[in-house]
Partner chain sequence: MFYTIIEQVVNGIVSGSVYAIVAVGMTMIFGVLRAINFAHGEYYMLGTFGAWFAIEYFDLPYPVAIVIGVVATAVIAVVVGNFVMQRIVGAPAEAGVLATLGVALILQNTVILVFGGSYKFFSGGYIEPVTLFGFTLAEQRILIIIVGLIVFVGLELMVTYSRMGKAMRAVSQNIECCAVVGIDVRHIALWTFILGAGLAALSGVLTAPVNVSVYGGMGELITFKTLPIIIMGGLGNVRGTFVAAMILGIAESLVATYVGLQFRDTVGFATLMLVLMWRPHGLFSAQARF
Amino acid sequence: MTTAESSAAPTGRDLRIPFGLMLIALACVAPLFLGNYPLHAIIIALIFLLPAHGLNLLLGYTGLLSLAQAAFFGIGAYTSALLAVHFGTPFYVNFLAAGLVTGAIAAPLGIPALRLRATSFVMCTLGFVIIGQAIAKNWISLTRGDMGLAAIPKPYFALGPASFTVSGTVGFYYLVLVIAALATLAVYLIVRSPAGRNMIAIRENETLAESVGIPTWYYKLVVFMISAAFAGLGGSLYAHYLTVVSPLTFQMYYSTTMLIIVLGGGAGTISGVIFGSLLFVGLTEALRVAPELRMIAYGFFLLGLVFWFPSGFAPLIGRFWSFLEKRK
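Isolated structure of the chain on its own, the form predicted together with its partner chain:
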């Protein structure tokens, strides 16, 4: 999993910066030449990027396989929706509250779960999703059960007397783009900090990391909370974008999707996860022939991914880079 980052030669820097700038410029002007539907697809990809970044911190950098992202995604969506519907708070309040609440809920869940070893930990995190869905279905006085919460307002900002509402696909696209860029920056800073190095040390050999004085337990818990907070932020955006939440927000499907994005793109790389989220959306759009056929193709895609590209598609991109550089 570590190969992707190192496979690009150091000389790649002069190629990477112009390419990155081009990508940013392209992202900024995308609404000018993209129709509403492709833009919608990209918005979904950018929303899913947040929980995927969280999972990447947990799985790609710390080495913990978690299926709980859907639970935190759902908690974030419900927190945001409940605040918006009951108190009419502006978007940034809901958004930040979703992240904080989800991160806070992750602490008491993570303390028992992180004591478990590999398989048991996976199952325990899967349990969060099942139980979250049951709560969303049965706490009817708060969540309205299966009917879900509808008419969640589009994001609006209120600063003093001035306020404006983000309506329409283009406006939402820019909002999500900015948030996704900030989230990517945050992940980059975490990963490049000494804390990020310690996380990688835990992934590579937890016992060794512990013995050289890294407080592994503390790190794992904090990373678990951060990854949950990222999922909560994504859930908040999702709720405000679709303007409805229902118990279906707690679905194994979302956990699987996050796993595909991270493992498909290349766990342990930031660019891989960004690529993974776009790839996933491209894939689901390309397979939009019939729902059953789509899921069958999805299944075959998963098998292909596991057996032919066990470290995701990012190494392929790395190879492509070095190929470009050699030709220069």
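The term rigid core refers to the most C-alpha atoms you can superpose between the two forms while keeping them within 1.5 Å. Residue numbers count along the first chain shown, from 1. Keep in mind the model is a prediction, meaning the values are calculated, not measured. Compared with the form predicted alone:
With a cut-off of 2 Å and the rigid core superposed, V29 has a Cα displacement that falls short of the cut-off between these two forms. P38: CA moves less than 2 Å between these two forms after rigid-core fitting. Relative to the superposed core, A297 shifts its CA atom by 2 Å or more between these two forms.
Form predicted alone structure, per the form predicted together with its partner chain context:
Since only the chain itself is given, any partners or molecules it might have are not part of what comes next.
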């Protein structure tokens, strides 16, 4: 846990539950006041929240910088798309399979990669993205190459004799909102558990953590797999929302977006990553109204963030909780 979050916790703890409930209530009624495009932006932000949560576990709580999230995001998207297109399986089967497959693939990749340190590990994870995109382009019999997989069905649920399909922006918004809330709860339970405290110990001083009996390499491998699974789940949602996947799903832009969400929101904080996802992904979607200036404005925004909030928005969120407590 970062200094900003830990310092705010004792003072803001009494206010977090009612404030969180208020935000949930606002999220539930948001479709009544927002049009399709703002809801689309929020859906994309919530989809990217899943791989960002995974990266936050790896970087923010365990201290490992990985650029491989786009690779696992793409693997999850293709896994879900292939199952839906070729086998017609329900969404929840595709969704769970995407997480399990990416987590399983991360294991043999992580075993050699986690033997590396610092820059070497980062470069290795970058290689995973390049390899994943190359496979998606060249394994044409499976992935259809640059043509990609189209006509992916919308989320379909088969519950005994009853079945229904989630269609439309509003329906998909509520589906993603529930999944994002459950993912956030899972991350919270992980970081508050004894395993989470061991992860923080590894981040702070790996040598010292190992000296007191924490199996550091084992923890890093498990967190790497969990991080990949979160990215795969996000890729599954992405595939079923856009109904098309292609090798572009593996593009490095997605890894940098997830990294910006975590670092800009506040690595090692859950609230910071949620804020960062809504802000940075929502901002890029909102700037599409001015395509000529979109990336320039986004670049200036990131420069301002680096100079004015070098630790991300986590300290600002901490001060917000302190302000609420003083006004109480």
